[in-house]
Amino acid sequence: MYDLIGIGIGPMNLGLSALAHPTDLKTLFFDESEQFSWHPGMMIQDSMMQTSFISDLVTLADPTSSFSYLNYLRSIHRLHTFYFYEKLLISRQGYNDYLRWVATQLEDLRFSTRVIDVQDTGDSFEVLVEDVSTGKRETFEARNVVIGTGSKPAIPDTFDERVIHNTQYVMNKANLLQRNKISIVGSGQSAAEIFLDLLTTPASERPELEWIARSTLFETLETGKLGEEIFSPSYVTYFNQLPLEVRQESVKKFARSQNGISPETLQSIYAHLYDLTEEEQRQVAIRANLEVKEITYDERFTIAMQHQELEDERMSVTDAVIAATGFSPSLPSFIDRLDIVFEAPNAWKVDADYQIVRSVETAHHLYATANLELSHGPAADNLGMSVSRNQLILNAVAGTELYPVERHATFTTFD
């Protein structure tokens, strides 16, 4: 009998495994991928994380953990060079290398294993898994299950199937550079990073570029110190107890804190635009206020758009389209049999300690490390908050405070 079985091995559940490692809890995590990989399609050269290295998998819960980012640097003999580097933000590739390093040391991770079903036996959960390579099936029993299946790329149904989602950008970049014109749809960080990456391609290799955004402004990511306090246990606890209607409105209101572009990225884009020659400038277009209605394909892509304020229709013809159009929850089919309470379509009800609310009372529980935007607000996908989330889950599973949580660690009072 396992104390906790995790479904999915992304950064959230990987951190859960790392924090559980020194405890007496018996844990096991499954993922159908062959090995750990975090957004390989967005490993753009020189792209940076938007959270500090301190918000690694463990440090905010246990600074002495052997799975900290600093210990990773020591293991690869880069601790002193990082000291001279003197920056809080690290590259996305560096962070991914760190995550893969942690994953190689944890024995409770099973890759190439797909979770087929989860059933409530009345006293516990039975988790049925299948080996991706052999098809062999096994059943495991657990008192608690944490669902961390993450999200999947979301492309509007009106977009032609040949449109590439931004998560596939790096794998397709070489082929994209053979096209005469590339259009990027979206106004967030991913769209900005792809535009910058293509913009900095040598002029002799660079196709014509077009960046289409629905918003009037390219919002800057919230970097003010007091503003960042919404990414804290204090705010999450406050947000979780708000009425559903208030939380739904708040989710819309916090678009900037979640979907804004880092100041460094915007500054770099502007600097490179400024340095373009007059001829090069004619090959680059940034088009705001345009909502893409449909993308069709007939030898080339046709993008049908409508201006948000003038309301007239526009059209653009291009050779490739990259959609940085976000994600939607990736919910396994077996959840329909687990008596889960949903607050809204695809949004399960989750309490402040990340326990999924069910319509039946049991001593064994479901927890979530994904699909939390409506229940936990702007901190739902924040990597820094994943540590306190995992602290709360492990404390609840253990029935004791394994990791004390700083619940009042902000200068701002929210209630």
Ligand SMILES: Cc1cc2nc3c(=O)[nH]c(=O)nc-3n(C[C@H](O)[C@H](O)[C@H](O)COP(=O)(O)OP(=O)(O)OC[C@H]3O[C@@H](n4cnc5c(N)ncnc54)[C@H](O)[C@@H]3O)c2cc1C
The other form holds:
Amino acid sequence: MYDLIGIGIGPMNLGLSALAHPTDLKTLFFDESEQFSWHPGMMIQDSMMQTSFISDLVTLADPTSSFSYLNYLRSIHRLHTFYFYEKLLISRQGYNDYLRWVATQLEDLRFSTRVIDVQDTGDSFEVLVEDVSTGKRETFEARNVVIGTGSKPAIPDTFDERVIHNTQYVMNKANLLQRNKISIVGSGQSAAEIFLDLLTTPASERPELEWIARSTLFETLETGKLGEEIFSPSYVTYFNQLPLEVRQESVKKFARSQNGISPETLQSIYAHLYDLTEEEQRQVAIRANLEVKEITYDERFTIAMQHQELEDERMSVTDAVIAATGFSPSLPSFIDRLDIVFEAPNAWKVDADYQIVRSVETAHHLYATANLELSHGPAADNLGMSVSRNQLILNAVAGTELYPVERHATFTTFD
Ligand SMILES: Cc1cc2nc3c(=O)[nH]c(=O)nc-3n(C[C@H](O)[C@H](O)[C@H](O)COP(=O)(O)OP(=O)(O)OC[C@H]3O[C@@H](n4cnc5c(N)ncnc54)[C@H](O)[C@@H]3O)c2cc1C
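Please show me the structure of the same protein in the form predicted together with the ligand, now that we have looked at it in the form predicted on its own.
What follows is the entire complex, opening with the chain shown before.
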């Protein structure tokens, strides 16, 4: 019997495995992908993390852990160069390499294994898994299950199926560069990074570019010193106990802090735009205030849009469309059979310690490291916050404080 079985091995559950490693807990994690990979389609050259290297998988819980980013640097003989580098933000590729380094050392990770069912047996959970290459099925028993299945790309139904999501960008880039015109839809960090990447392609190879955004402003990611404290355990604890309607409003209000573009990316885009020649400028369009209504395909794509304020209809014809239109929760279908209480469509009720609320009282529990926006607010997807989340989950599973949590870790008080 396992103390904890994890479904999905993204950074959130990988951190849980790393923190569980030195404890006596018996844990096992499954992922359907062949090996650990973190958003491979967005490994754009020079793309940077939005959170400091200190928010690695373990440091905020245990700075002495051997799975820290600094210990990774030591293992690849880069500690001194990092010391001279003097930066908190590291490259996304570097962070991915670090995650893979951790993944290779943990023995409780099983890849190429999809979890296809979880059943409550009355005093534990039975987890049914399937080997994705052989189809062989196996059952494991656990006292607790943590669902960390992340999110899946979301593209509006009205977009033609040939439109690609930004998560497919890197593998399609060479092909995209063969087209005459590329349109990017969306106004968040991913759209901005792809626009910048294409903008910095040598002019002779660069297709005509069009960036379409619904918003009037290209919002900046919250990086203000006190503002950032909403990504802290203190704020998350406060947020979790708010009435549902207040949380729903807050989620809308904080969309900017979460979905904005990093100041560095915006700065770089502006600098490159400024350097374009007049002729090159005619090949680059940034179109704000336009909501894309429909994208159809007939040899070329036709994008039907409506101006958000003037309300007139617009049209654009293009050769490729990249939809940076966000993500939706990736929820396995078997959760319907687990008596989970939902607060809103697709939003399960989760308590302050990340236990999923069920309509049955049991001593064995379900936990969530994904789909937490409505229950835990803007920090739900934040890598730094995932560490204190994992501490709380492990403490609850162990029934003892394995990792003391700094619950009041901010200068701001929220209640
Ligand atoms: C391009 C990009 C950059 C980001 N950069 C940052 C950043 O700098 N800082 C920050 O704080 N946040 C960042 N984020 C947000 C967040 O950290 C990531 O989205 C992160 O990947 C979320 O991790 P996760 O473990 O919840 O889910 P995921 O990484 O999505 O992993 C979920 C895993 O579950 C597996 N899975 C799903 N269903 C099953 C099943 N039934 N059986 C087995 N396996 C299953 C999937 O294969 C997948 O590997 C970024 C997000 C993106 C898209």
